[in-house]
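As a starting point, one isolated chain is supplied in structure tokens, in the form predicted alone.
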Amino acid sequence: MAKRVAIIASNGGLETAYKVLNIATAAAATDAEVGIFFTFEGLSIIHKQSEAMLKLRPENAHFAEGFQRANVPTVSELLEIAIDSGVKMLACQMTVDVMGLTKEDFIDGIEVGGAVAFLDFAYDADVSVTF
């Protein structure tokens, strides 16, 4: 039986993209079944201008230098990667509302629904991560 992995992404940032982004990427590579919900500033991972919107915090500028040199996946080709791993990605139909977005701000392969749709996953993970 394969394992489960949920995954809430709240928060913004180029940080977290790449946290998110990694667990989610290494966790389909094991074969696990992975899900992560994506609500209030961590719509920016999912939105179609998330390039220009998630940066780094100034402390961390130092990063973007390392990422390059260490031939780090962009945030783009990471979900691209997820996406074609078959990562499950649920907009938070709440926040999206609240936020006045719509399924078209996002990139192909998104999916918006409630929490109880994420809870439904959730309930039978192995492991959940929030960040």
Contents of the next structure:
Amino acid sequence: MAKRVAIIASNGGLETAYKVLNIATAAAATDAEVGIFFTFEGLSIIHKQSEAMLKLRPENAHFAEGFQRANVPTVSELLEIAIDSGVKMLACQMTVDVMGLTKEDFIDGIEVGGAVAFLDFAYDADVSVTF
Amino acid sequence: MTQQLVDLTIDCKGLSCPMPIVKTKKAIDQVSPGQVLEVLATDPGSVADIKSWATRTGHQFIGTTKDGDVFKHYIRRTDPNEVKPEGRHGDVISNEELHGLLTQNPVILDVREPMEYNFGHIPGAKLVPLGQLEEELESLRSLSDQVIHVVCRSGNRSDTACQILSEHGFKRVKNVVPGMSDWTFELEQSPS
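Form predicted alone already given; the form predicted in complex with the partner chain follows:
To see the whole picture, the full complex is given below, headed by that same chain.
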């Protein structure tokens, strides 16, 4: 029986994007069923302009060199891997509306839905994490 | 005979987490059950990650070696049928019983693949991969009066080997159960 991992991404910034996508892609590679609920600032991770929106926090600016040295994949590469490996991505309908966004503002392969749609997935999760 | 056979090698050198795992997952789907995947990586995190990944996904983690800065991880894709040994060869011996006999230099045939054997086998065990058993029968003929202990990882390949040996006149053949997956005693390694 496959394990199920439910992730809530509620913060922005490059740091959060990596935390969320590393866990998600590693879990998917380990044959887990993975769902991510993007809400509030977390929506920037799946925004079409995510590259411009996701920055390191000023106090973490010195990580930039380390990211390069460690040959870390880009956020868009990780998103592509996540979608290819079947990670379900759900954008929170309420925050999408509050921010005046539409489904077209986000990358292909995501869905927009309510809290219950995510909970329906999360109720049966073996692991749930929030970033 | 002890040549290490690798069916597919993937290069994850220079890649950081989670890429070695992501690429390993893709690659394992490209080899057939029983085949061995070699993953080259420089990420030190891959040492624990690849092992956990294999355990979690049900594939066999054979071992890791280090060559300079490069880790070489070996994983054998499992055959879904292999984890359910049928045990058709009735004459079996437990790991513990066989261990108790080691001082008497028993005849032990290890029918796993060379890669698995090289990473650790029972001291004194002779490697005869299951796929080569039939062509080796004549060279084993001199042992046909002795008790032959046949071992693999889970007791399944060795069960098949016991049946082949019995059909060819080897009368005193014992299957070692469960086999190397649960062997907690001393191991001998072959230089790679």
